[in-house]
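We begin with a single chain expressed as structure tokens, specifically the form predicted alone.
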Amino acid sequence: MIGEWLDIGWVNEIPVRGSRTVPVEGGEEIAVFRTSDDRIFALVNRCPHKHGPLSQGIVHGHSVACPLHNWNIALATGEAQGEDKGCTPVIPVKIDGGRVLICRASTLKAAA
């Protein structure tokens, strides 16, 4: 059902190896991020550590690196990776025709 879905635009207007951010009203930005295998991942837009924006930060593989303190979070589990211990939440994602939908109950129980 659609409506249990975001549409939040086009693959391609996700850099590759970048993100983009999208506002969610009362709550968390959520950050939406292409890998150079052309894999698309969200999270809420904040690092487990200092909160640091994780949009800000350098895609790489299947994870990112946080911009404040270089902790590498994978993109497709939230979780910090290494020595680091902590968990950013997962936004579930799905392909339909080139767009990009992001799940609605998700999006809005990260912003409580």
The other form holds:
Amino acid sequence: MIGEWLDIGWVNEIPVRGSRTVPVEGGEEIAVFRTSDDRIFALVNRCPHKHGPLSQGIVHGHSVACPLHNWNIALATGEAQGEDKGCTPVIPVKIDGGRVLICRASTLKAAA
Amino acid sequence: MDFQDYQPREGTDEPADRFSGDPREHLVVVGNGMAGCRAVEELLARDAGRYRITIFGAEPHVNYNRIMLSPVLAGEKTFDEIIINGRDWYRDNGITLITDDPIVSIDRASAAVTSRSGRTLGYDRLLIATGSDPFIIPVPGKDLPGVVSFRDMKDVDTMLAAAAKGGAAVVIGGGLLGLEAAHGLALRGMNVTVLHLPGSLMERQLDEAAGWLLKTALEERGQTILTGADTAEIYGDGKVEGVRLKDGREIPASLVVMAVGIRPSVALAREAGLEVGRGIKVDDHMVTSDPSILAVGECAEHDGNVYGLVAPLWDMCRSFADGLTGKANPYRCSATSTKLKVAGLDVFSAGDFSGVGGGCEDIVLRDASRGIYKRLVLQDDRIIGAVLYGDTADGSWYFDLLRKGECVADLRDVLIFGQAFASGGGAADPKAAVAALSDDAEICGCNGVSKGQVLSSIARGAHSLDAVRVTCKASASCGSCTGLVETLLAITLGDDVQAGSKTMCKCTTFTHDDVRREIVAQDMRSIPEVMQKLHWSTPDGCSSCRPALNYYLLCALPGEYIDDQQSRFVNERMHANIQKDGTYSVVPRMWGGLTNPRELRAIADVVEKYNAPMVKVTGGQRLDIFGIRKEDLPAVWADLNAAGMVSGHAYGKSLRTVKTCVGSEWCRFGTQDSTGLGVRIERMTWGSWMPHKFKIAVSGCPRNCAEATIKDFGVVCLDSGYELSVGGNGGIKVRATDLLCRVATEQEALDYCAAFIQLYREEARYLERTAPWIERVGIDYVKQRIVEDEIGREALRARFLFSQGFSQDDPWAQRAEGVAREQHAHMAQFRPARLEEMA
Ligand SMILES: Cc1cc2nc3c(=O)[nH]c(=O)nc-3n(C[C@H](O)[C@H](O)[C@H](O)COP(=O)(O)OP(=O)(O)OC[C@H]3O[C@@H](n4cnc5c(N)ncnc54)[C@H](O)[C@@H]3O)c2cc1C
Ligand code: SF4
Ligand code: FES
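Switch from the form predicted alone, shown above, to the form predicted together with its partner chain and output its structure.
Once more the chain from above appears, this time first in line as the rest of the complex follows.
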């Protein structure tokens, strides 16, 4: 039986104010972010603007600035902020005993 | 479960207790700690005679206030002073207290407990209040004598004995407990080092900014605090001698305190077959999966939550007692707040200060001179979280607003100043509060400027913030009064206020120049420190200010400042150029534009090996290899390094290329060795971080084939020497250089170049290229600093060369060796079992 949550590693493996990636075979890569207050968020690794790899952006507060054209994307909702419009799919995350778990179903769906 | 279940069993003849003649129901309590005893107190307050009560404690003591162990350790209190209930309390209330004898098993079938010494006692109701066990990290040496946790009086005694001998102590864990232990041991004269794995102290309760303040305050008191410190082992022969970190550092110590966390103590309950999650599962009246067994305190799990602070436990005890006496009072896990004194410093946090959900806003107040930091998190005009440091007086007010979910739209402007200000008329009109100030009220504490002085300087024509700063110095130092000055401007001038010069970004009221000046003036050393001292309005800045601050600190503190990778734009973090499809391009350095067969072969091999779809000659005479995947970058660099090539920094705000022509060596017009000089200049300047990209060119004669007059620094060789020109740019707006001067020798050309670069590095704003910078400050100013002021030029040159001593190592080589490996590796990979699931 495959669990509902995918265990992808320790919280500590993600740099603070940084991110790591999880490629999904046959689908889209997931970016997992860790903020300065130690929250974890996951988004599809694709900016709604021109598909910049959000994982490579600067994480500030609970947003990430896309590395290509500097749109700011809210990590919690995936929404572009300010004047910009667009949304990146969010993957539910939870932490259990220091491990990061991402929602399997959403990962599959977002990746499809 | 409903509360009616707790009614005494009526209509039965059977005596409630099988072991005594007492007809009352027998309540047995396991755990004589804070929650167990409080639960009994609550019960007595409701119905003193109802139950016959026996309490078992593992410790040899009566009930004491565990929170006060810290003051005992610090020598501020004695054990006697922290006793909550003395022996007489137990006696007066007819409670049997059995100490130093832990319960080892519960037999639910016969409703009896057995203790270590062999006592077996029947119960009608059993209350489990066993608290928590300290978490011991499973490193080698954890069992050595001299390793203690910080949980009970016994631990404190061990620490006091060690402290009496003096020496060094290591505390593992920079949370509340660890810091309390460190504080106590330091006061007892030990030399204390705190090891904390996360990047900032008390990361659960405080955000990074408040954690930084705490760390600074503790360091000022002489403690050593190492964050990001991962313990590998505790070493020692027969007893503790020190701690070794994963990075190899060793910290000698005769005492190691482990304070990395606690776990609900559930072994007893689990063995008895009760339902256990993280803690013992209880319902709204603290009843476990067995209706006659209840649990309160840190060992209990309610609605998925376990607690590590006393406030919620008190609510649990009330619900427990109400339930047992037949009254409904369901426990509701409520928002928690933490108001703590850590080593004598006030901190407070409540609710969700991490502000998840969309639409969250931060209101931040920083008052550096008073060491105060306040942050409120608002969502839909309601407070959902708060972090206070230094001044926690308003904590309970904010917490109240938070719990009631009150709309604070009307208070917004003054909320952060606290209840007194918000309710003192300031709320109605923040301007009125300022208008009402008397003329001699102090506005700017740093410079001692009164309201009257600010007003008169406005009256004399200072119609912008900058002008006020210049004329009367108000708000010119720490900036905490900026808001007040702006309000005074608004009151006096209405709409005539001139917009000040542009601030660095929306996180601050300071301009780039202010920030640069203050970093040096106040000797600031880290990004959180700048944000605190200059009152940043966001917790950790944004993608505009962080790279700028990182650069300013790097420039101000060569060799000392530790670069913040996460504040660098992706190209500088990856040491390659990101392209529109998310792949990277890589440019190896070719000194002065020269290359040879070996280098060309290495480049060709890389192109084939990694299937790079394109190679292109750049405008700066280098080869750019396109389409490299992030994962492949370290291998590409290793291959290029092997052929002797280093990073071209083609991605950075740094020296890019030195373009040259062939010069006197081959060209029939060449007057000097322009290629050779170009190589020398590039050797001197490579690797230096700049406010923006920086390009140099050297042409061998005035025909200027290397296009030296549209570069940041250009050299045109002449028969009589070298013509140096600056501030050129071939970008969107092409600008030809301004002539700086002529010099006679190559060495002078190099010296002037170094001095000019350093002036630019120290004075330009981040992301300002030399062209706009020179247009702003004027070429005459640059000439005065570089050409006329010989001593100043020499000093600039020396500072440049000094800082180059730290920056000329090849970032590719470090990465190829595995530094920051995780930046290139995926965290995990996911291969769905069945691909059709993807559909
Ligand atoms: C040094 C220190 C400082 C603290 N500071 C603060 C603070 O500032 N603010 C705050 O809110 N909280 C603070 N806390 C936390 C607070 O003390 C706890 O939340 C509280 O004590 C928990 O109460 P409890 O009854 O669940 O557990 P405890 O008070 O730990 O009581 C559990 C008792 O059960 C006993 N026991 C365990 N197993 C058995 C058994 N099988 N048989 C018999 N007895 C058993 C234990 O020996 C212990 O005496 C601090 C804790 C410590 C250690
Ligand atoms: S700049 Fe002068 S020396 Fe250099 S290549 Fe051109 S003509 Fe020859
Ligand atoms: S692709 Fe993200 S901002 Fe353009």
